[in-house]
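This document starts with one chain, in the form predicted on its own, laid out as C-alpha cells.
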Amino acid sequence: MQIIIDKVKCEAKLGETLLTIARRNNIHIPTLCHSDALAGQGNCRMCMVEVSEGKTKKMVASCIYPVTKSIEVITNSETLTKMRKTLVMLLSARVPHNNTILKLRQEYNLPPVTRFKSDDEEECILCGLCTRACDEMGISAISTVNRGINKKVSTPFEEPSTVCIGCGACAHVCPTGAIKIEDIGEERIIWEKSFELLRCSNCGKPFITRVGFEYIKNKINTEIETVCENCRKDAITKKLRDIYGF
C-alpha cells in the first residue's frame, strides 16, 4: 500500500510502524525512547505525528502506530513543534546538564529551565529502554524502583546485582548516556560491579565478559569461539569475497 508522509509518497507494508516507514524514506522524526533492537513503546512522545484519515485527524506515537490503510501523515506541524518543545523543557528540568537534552534544547531554541529545582548529576530520563533490554537478554538485573519524583532505575536494593552478566546492553540503548560502563584493560565496571573481560582470539582485543560469554554459550547450548564482532564480520566479508570474487 502507499501512504503520504510530509507530501512524500511512501510504500508501506501492512502493520509497519510509521516511524519505520519514515526512516526508510529518510524523513526525520525525533525519538528518545526508541531503539531498532526493541519494539516501540511510545513513552517519550517525541515521535508524535499527525495522521489524517479522510476528514479525521489525530495525534499518534509513530513508533507504535501500525499502518493498516492509506493515510496522510504530517511530522512537523506547528502543533507538533509546540508539543516537542514542552517535552524537551520538562526533560531539561529533570536532567539540566545532559548533553543529549542540551542538544535538543538548542535545536528547539529553548532557554535553560530555572523554575524547578533539579539534581545536577541526574542524566536518566526514565525512558525504560535499559530495563527492557535487560529483560530481553533474559537477565532482569535492573528495574525501575520507587514512585513519583523518587522513581529511578536501579539494581535490587542498590547493591551489585547477583545476576548481571556485564553485557552492557542497558548502556548501549540508553539515549542519554546515563548508565556508565568502563572498560579498563581486562576489566569492565558497570552498576558498581567488576567483570573479567575475555580477549578476542583473533585480534586480541577485550570484548566480552567471561560470565556473559558463558551465559550465551549455555543459552544456545553449543560451543562458540571467542571472536569479537568486528573480526566475525571481517571473516564473513572475506568468505563472500572468496566465493563471489568482489
Contents of the next structure:
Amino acid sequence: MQIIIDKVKCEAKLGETLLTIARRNNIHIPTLCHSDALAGQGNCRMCMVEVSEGKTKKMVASCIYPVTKSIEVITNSETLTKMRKTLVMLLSARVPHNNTILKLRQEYNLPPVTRFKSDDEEECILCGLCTRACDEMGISAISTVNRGINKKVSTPFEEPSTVCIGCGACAHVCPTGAIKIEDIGEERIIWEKSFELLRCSNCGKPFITRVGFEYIKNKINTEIETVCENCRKDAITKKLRDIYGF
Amino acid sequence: MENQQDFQYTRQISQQYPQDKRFLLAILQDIQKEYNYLPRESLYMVQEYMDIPLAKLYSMATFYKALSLKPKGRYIIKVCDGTACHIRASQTLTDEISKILKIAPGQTTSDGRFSLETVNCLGSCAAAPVIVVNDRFYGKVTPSMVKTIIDEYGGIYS
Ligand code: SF4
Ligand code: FES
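Got the form predicted on its own; could you also share the form predicted in complex with the partner chain?
Below is the whole assembly, all chains and molecules, this chain first.
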C-alpha cells in the first residue's frame, strides 16, 4: 500500500502507524511521549498530523494512528503549528525550567508563560513513559499517584520501593530527564534507594545493579556474563571481523 | 494502630470478591467503609490476595476521592460546591464549619470525630446550598444553621 506524506509517496504496511512510516522516510514529526520500545502511548499530542481521505480531513496523533487505506498526510501546516504551540505553551507553564521543553519553546518562538503559578522544580510532563517502562520490565515499582493538578509519578507511599531493581529504564525513557539517577562509583541512587553496581568484567565500568543483574538472570533462566553493552558490541564486531576478515 | 482482628477482616472483605482486577475498587470501597480509611496493612493484604503490584493499588487509592489513606472522622461533612451551591454561597458554609471545627477542607478534627470535605455536585441543586453528613442530607442551609447541625452529632468537645 502507498500513502502520501508531505507530497512524498511512502510504502506502508497495513496497521503501521503514521509516525513509523514518516520516520522511515526521514520525515520529521515532533514527539514527546513516544518511544519505539514502548509504542502506543498517545498522551502528549505533539505528533498530531492532518489526514485527508477524499474530502474529509481530520487531525490524528500519528504515533498511534494505524494506516488502513491510502491516505494523504500533512505533517506541517498553520493549524498544526498552532496546535503544537498551544501544547508547548501549556507544558512550559507546567515545567518552566525543564531543558527539553525550554528548547521546544524557543524552537516555536514562544515567550515564557507567566500566566500560571508553577513549580520551579517540576520537570515531569506526566507523559507516562516511565511507568510503562517499569511495567514492561515486570516490576511496577512506580505509578502515577493522586489526580488533577496533584498528579505525579511516585513509588507507593512515596517511600523507597521494596521491588525496584534500579534498572534505570524509567530514567532512560523519560523525554524530559525528570527522573534523577545518580551513579557514584559502585553505587546507584534512584527513587531514593541505593543499589550496588556491578563492574563490567571486561572494561571495569560499573554498568548494572546487582539486583537488576540477578533479576534478568532469573527471568531468562540462563547464566549471563557481567559484560557491559559497549564491550558486548565490540565482541560481536570482532567476531564478525574474524569471520568475514575485514 | 489496629489490632490483629481488624486485619483479618480485610481478608474477609477481599475474599467476598473473585481474584479479578475489576473488583479492586469495590474491595477498596468496602475497606474504606469499614475502617474509615485504607490502612496500610489492608493494602498489603489486598495486594497479596489480588496478586498485583503495590504501586497499582497505591495509584488507585490516591486517585479516588472516596478513598483515603489517612483516617477520616466518624462524621464526614460534605459541603457541596457545585455551581448552584457555589452561587448560593456554599463557601460561607465551608468557612463557618472550618471556624467551628478549626479544620480546613480535607482535614479531620484531632479527636477523629469530624472530617470536612467539599464536593462538586450532590445532584440536589434545587435545595442549594446543600450539606451531607454521612448519609444525612441538609438543604437550603444558612451559616447560622451550621452550629445546630454539628450539635446533632455531639458538637465540639471543649
Ligand atoms: S517522569 Fe518523565 S517519563 Fe515519567 S511521566 Fe514524567 S516526563 Fe514522562
Ligand atoms: S508522541 Fe504521539 S501523542 Fe505523544
